[in-house]
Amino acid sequence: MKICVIGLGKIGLPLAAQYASKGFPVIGCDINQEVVDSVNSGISHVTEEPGLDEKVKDAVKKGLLSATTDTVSAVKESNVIVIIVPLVVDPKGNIDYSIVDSVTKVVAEGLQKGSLVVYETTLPVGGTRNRMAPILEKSNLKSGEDFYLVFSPERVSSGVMFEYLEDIPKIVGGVNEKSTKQGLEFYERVLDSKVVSVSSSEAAESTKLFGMVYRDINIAVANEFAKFCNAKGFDVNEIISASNTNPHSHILLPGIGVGGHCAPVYPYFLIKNAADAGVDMVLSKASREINDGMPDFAVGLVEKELGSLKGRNILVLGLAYRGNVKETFLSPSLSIIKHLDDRGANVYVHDPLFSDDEIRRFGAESAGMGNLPSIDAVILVTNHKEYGSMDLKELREKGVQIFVDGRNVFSKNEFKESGIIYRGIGT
């Protein structure tokens, strides 16, 4: 079996790693030349991925893993080839389709009689066999009978794919029953976690959906008892932590924003596939407003304690959306950074992972936590390690008068000799 993956970037290169680790030999595609040179050294270019700089090195060394430019040539000569590339929405939630269409047509140019075609990109309901299925057959080859098609969504995050790869398991639906069937024996020989099949690609692909969304409406809701209990001056964690001690209750945390490629994209998918069935997903679209209008009600904290924002220097501490990965896509801060610049305050931005030339490019100036101006008041937007251990004396002395914790890092108890007003989410 050779294993063709196509996307290198933070999920497909450790997965052709994994693949790789199990003994068999892989061919990577990715469009950028230095990605794929960087991988033919032995050298991984995703940084914070623990134990992927290890199994790069020692596929590459092995021979079991090669990336390439050359997708067709890598098609062809491959049995299974996993396609995990981006699929993204548009401000206005509509799924833009150019990449994923684009390699597909490049995968139907180099397809083989027999070979397995896995998408582990997460593709809206239908997606597999009614956009992706015609695409690959211009191939002149027929989807589960010439060649297998499966969706098998990916439910892994970043810093922790290998740990996911183990202990998640893995979910497989075929356009057919040979291909479900293909398609389980594969990952059970290059996977440790448990593998269950489906009856079909559209219940695979619903899986990955309806577990995004649970997600997203259980943080909404978190979200709207966080802004009850700011009002009512309760601690909601306090509370969430109690409530979760009944067996029927699995409350999430409140926060400042959701980002990344995930909960602020894969709704949109399932609203969509819902109202072409005449079904309105009144809960799913309430909470992406909820979840989208955090970094908002963040910034009015401030400007309740500041009035006028207008002059003032507000520091924002951290970039990425998630905590130690550097990763900014539909990262809250990204919305804070706006909100406060529209109110006409000096944004200032603090990431341990980012230079000063990248955040600069978000418009915002960059700040060194040793050399930073007078400051009217934070907002922390990620858990970085680097924030747990602030000085907040040092922070009074810079003039900060309100400390927004958008992740609820510390607590009242530690600003109370500080002289610095604080205000988490929902405590």
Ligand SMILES: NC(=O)c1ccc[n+]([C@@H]2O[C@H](COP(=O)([O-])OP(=O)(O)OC[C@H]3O[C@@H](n4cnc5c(N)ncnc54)[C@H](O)[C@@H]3O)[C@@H](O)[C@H]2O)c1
The other form holds:
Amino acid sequence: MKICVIGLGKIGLPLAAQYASKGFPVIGCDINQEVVDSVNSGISHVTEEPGLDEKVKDAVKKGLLSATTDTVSAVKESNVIVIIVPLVVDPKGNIDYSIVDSVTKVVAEGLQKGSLVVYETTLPVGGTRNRMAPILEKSNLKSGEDFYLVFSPERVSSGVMFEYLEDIPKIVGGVNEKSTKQGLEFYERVLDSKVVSVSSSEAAESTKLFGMVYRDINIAVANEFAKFCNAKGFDVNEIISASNTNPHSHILLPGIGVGGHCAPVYPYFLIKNAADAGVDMVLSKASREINDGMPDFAVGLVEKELGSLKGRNILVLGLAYRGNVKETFLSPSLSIIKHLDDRGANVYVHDPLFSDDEIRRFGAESAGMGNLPSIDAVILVTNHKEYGSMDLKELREKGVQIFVDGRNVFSKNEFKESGIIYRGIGT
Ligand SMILES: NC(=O)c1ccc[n+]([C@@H]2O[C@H](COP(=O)([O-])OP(=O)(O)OC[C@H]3O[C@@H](n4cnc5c(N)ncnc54)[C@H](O)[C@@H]3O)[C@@H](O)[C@H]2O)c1
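What's the form predicted together with the ligand like, now that we've got the form predicted on its own?
All chains and molecules follow, beginning with the one already shown.
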């Protein structure tokens, strides 16, 4: 078995390294020459992924992993092709298929009889059969007969890839039974996790989207509980953990917003699929609105204490949408910067993963923790590990009156002696 992985990003490179670690030869394909050169020299260009550096180095040294920009040749030489390139979408879920379509055209050029093609890139329901199969069949090979075609949702997260690859069952659904069987056999050979088949590629696509929508709705209800707790002076964390002692209750934690390429975006795929099927997904749409409204809610907490924010110096902690990951796509920070800007505040941003220039590109002034100007309020957006050990005395000396903890990193008690008003999301 020779495997071709197309898209050597945060997800694709760990997948390629995982397959090679099972002793199979893997060719990684990417359009970025720097990525290809780096992988070929045994160096992972993806940082903050525990275990990846060693796995890439080891696989390249053993001759099991190589990379190329020549995807057609790589596909020709392989009998399993895994596609894990991005599907670009705007914040309202309008899909730009150009990358996945062009990759699929290239795969069709090199596709061999008997090969297995797997889409791991998240697709709307029906995307594999109705959009990808016709492009692949331009090869004059018939899907499900001459080659096998499967959708297998990638349900991992960057930063915990190898942990999740081991623990989370892998779902496989093909365009027909023969395809599903080939998919099952492939994943059983390359993963340690359980591999579970579902009845069709549509069921596999829906599995991913149902999971994302469920999560978004669950976070939205936690955010509503948090608003209620803020209004009443209750502690939402205390109440949610007490509620979750009931085995029927699985409430997630509230927060200042949902960002990244997945959670705030994929619900729109299903909302659109459902609308096409005559189903109005009212709850999913409302959840998107609630979660997208959290940055404004957090800025409102500051406003409640300080009054007008015009001319106030506000420090935003974290530009990334998730702790310890350098990614800003739909990050709540961007929305917060805009809300603060609209209210006339002077916005300073600190993020240990971004350079001053990178931060300035988002329209805020960069603030190193050591060279902060006088600051009226702090809004913590990202739970980067260093924020857990902040010097509250230093913040007070900088003039901070209120600290909004968007990720509930601290407790009210920790601020008791600080002279700073503490507001968590629901605490
Ligand atoms: N990031 C996550 O946590 C996550 C979680 C679950 C699923 N996913 C899925 O994985 C997909 C990829 O995510 P990622 O985080 O790895 O993205 P990424 O941006 O880190 O990497 C994508 C890679 O694809 C390459 N690429 C782009 N166009 C290409 C082309 N035409 N041919 C070959 N390579 C090309 C890019 O150069 C880049 O190296 C997402 O769209 C999503 O469907 C991601």
